[in-house]
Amino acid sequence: MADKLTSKRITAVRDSQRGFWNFLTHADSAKRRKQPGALDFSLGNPHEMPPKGYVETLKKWTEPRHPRWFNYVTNDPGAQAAVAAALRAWRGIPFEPADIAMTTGAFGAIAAALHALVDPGQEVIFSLPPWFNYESMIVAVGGVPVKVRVDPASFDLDLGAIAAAITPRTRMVIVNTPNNPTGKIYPPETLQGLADLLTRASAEHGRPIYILSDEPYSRLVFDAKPLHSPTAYYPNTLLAYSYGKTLLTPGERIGYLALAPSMPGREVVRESITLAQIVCGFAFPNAILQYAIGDLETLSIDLDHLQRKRDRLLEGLRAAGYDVHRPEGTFFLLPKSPIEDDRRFCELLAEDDVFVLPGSICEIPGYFRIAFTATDEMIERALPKFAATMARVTNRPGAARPG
């Protein structure tokens, strides 16, 4: 019936999203996650109040300065200048205000890049495990998703697999660093190697292959580890960023798409991105958020506290027998499921009101993802339940469910 009532494109999007959509809306746990006392670690939603100064900043910029304050706004020049200045100071790369497109979060930045640069039938390569919306967004523009796996031991990009996946139809490679869900930051040698192979492939096929560098977690980096961006290695790179992660306010949709200042022909790409945002339903952030961006740039959630939560979960999970690596960034852990069926294991956790995301939804079966945007109190209540569920499936002592 859906094939008769909706477009083939949306039917294909629905099919690519079915696993995540069912988890999010239709599973029994979707209702139970919202109940009082539920320990919801499934998505990166806030469980604490926003950073100090956030609400005051929005109130400040809501007050109109002139009669045109609430006019249509595409890319506010003040917002573009503030972002470019912050990027220059942060990355040491001479980004220009004109090369900044203000978007509705990184989600909107990715959509604008795909609509502007990818034609039907062209291929977009991304690595597994991915953010679970890449495939559907590629399908939505008529593109062809091409999936390659990361190195299973290090979670680093598999450059050999990417090189083997490139064809004359390849238009773009998506790189997500720090990676959701692995927390991996790709090192300079990997990014330089990727740049070298894409430079060769672009020359061979007679048109640029772009990198879309998805970096919404690039300020959420632990242990003072440096963040390396493809924009420093490859001219044909677009950088997608979201303030919803750094501020942990995902419902307030603002981010940007920045063109590497060394990109050839970027004036044409700028215009194409703006047109893509217009035909996508005027997909620009609302005026108030754009006016406020200079002030919002100075705010952040407490990174030290976030790192302490990561470390507490690592300590408790490893003590309970879980195999879990230490993420270098993001606010996710990716433990191995102690049983092969990760969905079943997540169901067992849900019986104790602990809700996590099965790895199979992120195309990494045998794992599950924990979002540690939770409160300290939630973490302390959850750790005995994680331990008890592990004991139940491994027949360890102490397998009784905690009260």
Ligand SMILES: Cc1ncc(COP(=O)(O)O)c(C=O)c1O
Second form
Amino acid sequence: MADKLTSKRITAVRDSQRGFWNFLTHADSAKRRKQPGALDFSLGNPHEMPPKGYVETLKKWTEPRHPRWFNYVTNDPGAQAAVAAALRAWRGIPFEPADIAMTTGAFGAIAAALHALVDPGQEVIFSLPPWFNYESMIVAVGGVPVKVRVDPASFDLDLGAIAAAITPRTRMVIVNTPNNPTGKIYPPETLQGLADLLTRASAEHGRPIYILSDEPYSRLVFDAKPLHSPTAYYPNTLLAYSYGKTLLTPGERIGYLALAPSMPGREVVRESITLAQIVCGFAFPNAILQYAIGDLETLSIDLDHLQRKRDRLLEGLRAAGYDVHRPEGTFFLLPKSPIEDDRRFCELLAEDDVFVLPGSICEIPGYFRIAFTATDEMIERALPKFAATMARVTNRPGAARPG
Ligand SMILES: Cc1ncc(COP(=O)(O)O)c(C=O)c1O
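Structure of the form predicted together with this ligand (previous: the form predicted on its own):
Below: every chain and molecule of the assembly, starting with the one above.
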């Protein structure tokens, strides 16, 4: 029926969502997760007030300074300059202000890159487990999603699998580091290997294969680990970033798409990105957020606190018998489900008002994802419930459901 009422393209998008849309909107847990007292670890939403200075900054930049304050704004030159300066200082790469497209978060950056660079029928490779929206965003531009698995032992990119997936129709490879949901930061050797591979394949096929480096968690890195970005290894890279993670304000839509300064023909790419954003509904962040970005650049959630929450959960889950690796970045843990059917295990947790994301939804069945944007209090309340549900499925003593 839906295909009679709406476009085939959006029907294909719905089909490609693989349960996430259902989880978000229709599943029984969708309503229960929002009830007071529910322990909702399913998505990276805030559970605490925004970082100090956030609201003051927005108030400061809301006050108009001249009559054109609320004009149409595509890329505000001040915002582009502030982002380029921050990237230069942080990454040591000479990003240019004109190569920064201001976007509605990483979502907007990914959409703009796909619309600007990918033709119908062209292939876009990404690694599993992925962020659950890549596939539908590729389908939305008529692109063909091509999936390869990461190395299951290390969660590192499998360069052999990527090489085998490349064809003359390959246009783009999406790399997400630090990775949602594995928390992996890809090491320099992997990124260099990928760059070499794509340089050879681009030359062979006579047109560039781009890397879209999706890095919204690049500032949420633990144990002072260095971040490595494909922008430092491969000239045809576009960097997608969102402030929604660092500031934990995903409802305030701002981010950017930055072209590596060594990208050939980037003047043409720049313009195509702006045009893509216009036809996607003037998809630029609102003016106030753009004016504020120089100040917002200096703010962050408390990274030490985030790391303590990761460590507390790791300790508690491992003590309860969960097999869970230590993520290097992001705010996600990816424990193994103690029973094969991860959806069923998540339902059992939900019976005790603990809501997590089944791994099947991000194409890693047998696991589940915990977002630790939750408060300390939520974590402490949830840990005994995680332990009881583990005991329940393994028939260990203490398997009674907690009250
Ligand atoms: C890997 C990844 N990319 C992109 C996004 C989109 O970020 P935003 O909603 O801040 O635009 C997310 C959000 O969860 C993500 O996890």
